[in-house]
Structure formats: C-alpha cells, structure tokens
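So this first bit is one chain, no partners, the form predicted alone, shown in structure tokens.
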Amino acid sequence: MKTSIASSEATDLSVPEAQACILDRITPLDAEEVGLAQALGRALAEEIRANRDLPPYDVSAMDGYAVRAADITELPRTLQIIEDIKAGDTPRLPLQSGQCARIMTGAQLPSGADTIVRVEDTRPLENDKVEFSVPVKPATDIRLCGENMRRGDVVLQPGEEITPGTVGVLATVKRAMVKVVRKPRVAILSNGDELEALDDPFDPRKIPDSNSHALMAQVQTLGIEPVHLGIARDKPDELADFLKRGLGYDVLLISGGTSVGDHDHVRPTLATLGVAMHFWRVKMRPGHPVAFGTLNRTLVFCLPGNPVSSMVCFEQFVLPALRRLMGHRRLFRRTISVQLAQAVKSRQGRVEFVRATLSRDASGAYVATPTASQSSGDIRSMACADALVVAPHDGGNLPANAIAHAQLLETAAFQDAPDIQD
C-alpha cells in the first residue's frame, strides 16, 4: 500500500510556475576560498577592489616617438632623439623644445611629452634625428595613468562568474586566493527493475541506464562532479535505503519511478522519509511527470524515466537551481530567435520543447530544423540537437518560416567556421 502524498503538493504547474517554485526555495551555498587556478567557472562571493592605479603612469600605446605636440605644428619637422625608453624603464631626461624620445608600447612617457607619433609616420635621419611629416593632436596614443582602474575602485562584484577575463582581472589585482560560492554536492539515482547498469552483463531484455550517465554529464558541464548512487530496484525498502543516502547531499536527482504505476514508489517513499513535495507534473512535453521536493536544505528532483524527458527537465529546472546554489546571477540557457525550417506541432495546454539543429541563412539569421525523431525515448535527438525550440502551449502548429524562441544547448557555443568577414 502506497503512502499518500501531502495534499499541499501542487499539480500541473506551468513551466515558469515550477521554476519559480524551485528558485524561491534556494539561497546560494556558503563561501570557500580557492586558489586562482581553481576559480574558473565559479561565482565570486566577495567584492574585489583595485590595489593600484593602472597604468601606474602615462604610457605609450604604440611603438613610436614621445614628443611635445607644440614642436610638430609646422611640418615637416626634425627633432633630436635624446633617449630610448622601453617598457619597464624609468625615463631619465625631460623633453625640451626640439627633442623627442624613442618609445616602445607600454613604456612610461618622459616628462614634457604630451603625445605619441607612430614609428610608421616618421623617417629616421642621421645623428639620432627623426623627421615628422604627419600631423598629430595632443594625447594621441597615450594611455593615461589610472584609466583602466584606480586604487580602491570596485572592479568585480559578488555573483559575477569567473571567466578567463575575470581571472585576468583577479591576477591584475594580485588575488592569488579568492572567495567563491562552494559547489553543491549532487547525487544521482536511477530507479527501475528494467534497468541494466553500464557494467552489468548484456541482457537484450533490459533497458540500458543511459539517464544517470547523461545527467552526470549535464551536471559536469557546470563544473560539478556528481556522485552516482547506482540503480534502486522497485522494492520500497531498497529504494528507501538509496534515498536516505541521497538525502545527505545538497541535491538529489532521481530518474524514473515518479509516475502513478503500481511499481512507481519514489514519491511515496520520499514522503515517508519526510520530504515535502512541492509539485508534481508540469505542463510541458516532454517531461510532464516531473516532481520537486525538499528536506531541510536538500533539493530533490524526481525526473521522468524517458531519457529525453529527463534531460529536458534538467535544462528547465535542475540547471537553474544548481546555478542559483552556486551563487550565479545568470541562471538560464541563452535564448535566441530562430526561423523554423518546417512546421512544428504543439499540444494544447503544454509547452513543447522541440529538439533542433541550427544553421544560418544567407542573411545570417538562425534557422532551426527539428531533429528526425521527437520521441521522448530517442536519446539520439538530444545527442544531435543544438537547441530546444519552445512551442507555446496554445496548441496548433507553428508554420514553416515562423519565428520562434530557442534555448541554446551546450554544443551551440561552437560552430564549424569562424564567420569573420575580411
């Protein structure tokens, strides 16, 4: 006999309602300090301030000559070179009228200089002299002291994702260690007597457990190393033992066993363990029988057993939850406008997530072509997809050439050619 689910569990929410139900219950995890080399992809948990002016003095932005602009108002003009200054040198001599200094990119301007003339706009002469024949305004090709950052300026805010560019900023301000939000501990469990584990003997009557491995890969794309708990069979006592282990993590992902069949024990077993289930079923396809609950600060996601449904529900609900836990501000995949290469059907009352490949037309606009199969059991449709086209819940068809929204998947960050015009 099954344990009843709490009556407070909502059913048939819209996708935005379900997302809000999850995110409203999440606050970022605590902070930890890591070395700069381990910080990539994490979210900052502290404010970062500049520790110096940068540049620390006026520097040349080009290889050329530091001059007084007043000396080259009448052209051509010949000036005497009094010094060579390379990056890292301290200029020794101030410029007087009729003088200039040969200077390299990044080198400090000498006293008296107020502009730079590029080397290609000059002609060298004998006896350390150079001729100028191209007019230059004051302050040309000079990077002023402190124009990149001033000592004490806030250069990075809490919640910013640490990208390669951010690492460069942190290195600039000499932050060898940095506070970031810790990564969530994630456990993944599959459920079902019909499942065959990756290292089980081959049995043509079984269904390979692809879900847990696909979910692990989706979690790993966020820089998190999940724990695979294994496969729980359709026995409530065995399932409860697995679930007790999983509830010791920050996030527990359960694949399968969440529907209403006689052997779907996941939700009632969670209820006996004290998990408060907040919703079950969302108005979407694939992925309708998805559920979400909490026990203290542990988030529990009950994902459908069909492999595509499981992965699509991860994209819509688990991914933004994990990023919120990790302290990120940007929680969702980027969405773009696409033109449909062919008509797309949608079922009345449910948002459809259509797997599609992306290409570009002659104008450069994105064109979405649905994958050959849209079956929720065909994992190949996710393997070749660049995006999920979002078909509205009002039913009917989106005709060919219609404009729709598409959520970019991980692989869509890359393309075959650079697409840069000469």
Given for the second form:
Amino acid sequence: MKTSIASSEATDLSVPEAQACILDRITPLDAEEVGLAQALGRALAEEIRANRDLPPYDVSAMDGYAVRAADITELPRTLQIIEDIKAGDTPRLPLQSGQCARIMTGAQLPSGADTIVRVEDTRPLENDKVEFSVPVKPATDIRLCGENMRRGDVVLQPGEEITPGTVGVLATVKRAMVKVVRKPRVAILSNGDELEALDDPFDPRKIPDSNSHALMAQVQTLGIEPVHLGIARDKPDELADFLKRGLGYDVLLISGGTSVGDHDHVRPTLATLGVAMHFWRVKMRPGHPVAFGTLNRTLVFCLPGNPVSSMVCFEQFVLPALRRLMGHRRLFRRTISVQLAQAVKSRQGRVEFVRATLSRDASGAYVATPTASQSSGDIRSMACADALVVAPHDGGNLPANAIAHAQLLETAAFQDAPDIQD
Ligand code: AMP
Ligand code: MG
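Can I have the other form now, the form predicted together with adenosine monophosphate (AMP), not the form predicted alone?
Following is the full complex, with the preceding chain placed first.
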C-alpha cells in the first residue's frame, strides 16, 4: 500500500513554476578558501581589488624606437640611439632632442619620449643612428600607466563565475588563495528491480543502469564530483536504507520509481523519512513524473526512469539548483533562436524538449534538426544532441521552418570549422 503524501505537494506545475518552487528554497552554500588552481568554475565569494597600477609605468606596445614626436615632423629624419631598453629595464637616460632609444614591447618609456615608432617603419644606419621616414602621431603604441587597472579598483565582484579569464585576473592581483562558494555534495541513486549495474554479470533480460552514470557525468560537467550510491531495488525497506544515506548529502538525485506504478515506492518512502514533497509532475515531455522535496537543507530530486527524461529533468531543474547552491548568478543554459529543419509534434498542455543537432544556414542562422528518435527511452538521442528545442505547451505542433528557442547543451560549445575568413 502506498503511503499518502502531504497535501501541500503541488501537481502539474509548469516548468517555470517548478523551477521557481525549487530555486525559492535555495540559498548559496557557505564560502571556503581554495588555491587558485582549484577555483575554476566556482563563484567568487569576495570582492577583489587591484593591488598595483598596471602597467606600473608607461610602456611600449611594440618593438621599435621611443622618440619625441616633434623630432620627426620633417621626414626623413635621422636620430641618435642613446640606449637599448628591454622589458624589465629601468631607462637610464632622458631623451634630448635629436635622440631616440631602442625599445622592446613592455619596456618602460624613457622620460622625454612621447611616442613609439615601429621597427618596421625605420632603417638602421651606422654609428647607432636610425632613419625615420614614416609620419607618427604623439602617443602612438604606448600603454599608459594604470590603463589596465589602478591600485584599489574593484576588478571582480562577489558572485562572478571563475573562468580561465577570471583566473588570469586573480593571478594578476596576486591572489594565490581565493574565497569561493563551496561545492554541493551530491549523491546519485538508481531505483528498479530490472536494473543491471555496470559491474554486474551480463544478463540479456535486464536493463542496464545508464541513468546514474549519465547523471554523474552531468554533475561532473559543473565541476562537482558526485557520489554513486548504487541501485536500490523496488522494496520499501531496502529503498529506505539507501535514501537515508542519500539524505546526508546536500543534493540527492534518484532516478526511477517516481511514477504511479505499483512498484514506484520512491515518493512515499521519502515521505516516511520526513522529506517534504513540494511538487510532483510537471507539464513537460519528456519528464512528466519528476518530483522535488526537501529535508532541512537537503534537496531531493526524483527523476523519471526513462533515460532521456532523467537527463532532460536534470537540465531543467537540477542544473539551475546546483548552480544556485554554488553561488552562480547565471543559472540556466543559454538559449538561442533556431529555425526548425522539420516539423515538431508537441502535445497540448506540455512543453516538449526536442533533442536536436545544430547547423548554420547560408546566412549564418542556426538550424535545428530533430534527432531521428524522440523516444524518451532512447539514450542515443541525447548522446548526439547539441540542443533541446523548446516547443511551447500552448503552440500545438511546430511546422518546418518555424522559429523556436533551443537550450544549448554541453556539446554545443564546439563546432567543426573555425568560421574565420581567410
Ligand atoms: P520508472 O520511472 O521506474 O517507471 O522507469 C521508467 C523506465 O525507465 C523503465 O523502462 C525503466 O526500466 C527505465 N529505467 C529506470 N531506471 C533506469 C536506469 N537507472 N537506467 C536506465 N533505464 C532506467
Ligand atoms: Mg521502476
């Protein structure tokens, strides 16, 4: 017999309602200090200021000659080279009229110099002389002191995502250690009597557990190393033991057993363990039987067992939740506008997430081609997809050439050709 679940559980929410129901219950986790090499993908938990002016003095942006622009108004003009200045050198001699200094990229300008002439625009002569024959304006190819950052400037704000560029900024201001939001601890559980674990002996009558591994990988793309709890069978007591372990984490992901079958024990068992279930079923396809609950600060996601449903529900609900826990501001996958290469069927009342590959047409616009199978049981449709096209719940079928939004999946960051003109 199924245990009844608290009446506060909402059903048949829209996708945005379900997302709001989850995100409203989440605040970022605590901060921790990590080494710069561990910071990639995390959200900054402190304001970062510049600790010096950069460049620290006016420097040359080119290899060439530091000159006084007024000296080379009439061309050609020959100047005497008085010094060689490399990056890191301190110029020794101020430039007088008629003089120049050979200077390398990044080297400090000597006093008196007000512009740079590129080496390509000069001709070396004997006796440390050089001829200038191309006109140059004052302040050409000079990077001014402090033009990149001034000491005390805020260079990064709390909440900013640490990308390779951000790591570069942090290194620039000499932050070997940095405060970031800690990562959530995530546990993953599969459920079902029919499932065969990756290391179980092969039995052709069983269904291989792919969900827990695909979910592990989805979590790993966020820089989180989840814990694999294994497979709980469709027995409430055994399931309860697994769930108790999982409830010790920040986030518990369970796939399977969340529907209305006689052996779908996940939701009632969670309820007996004190988990408050907030919603069950979302107006979407695939993924309709998804459910969400909390116990104290632990978030519990019950994902449908069909392999595509589990992954699509991860994308819509778990990913934004994990990103909010991690302190990120951007929670959702980037969407782009696409033209559909083929008609897309959608069921009235449910948002349809259509797996699609992306290409560009002659004008450069994105075209989405639905994958051959749209079955929620066909994991290969996820393996080859670049994007999920969102067919709205009230639009009916979308004809070929219709314009729709597509959520970019992890793989969409890369393409075959560079798309750069020769
Ligand atoms: P359920 O949500 O338990 O009703 O399962 C729906 C479908 O998904 C069934 O065909 C299950 O065999 C399949 N399924 C459930 N869990 C997994 C899993 N971990 N890996 C692959 N398929 C699964
Ligand atoms: Mg099942």
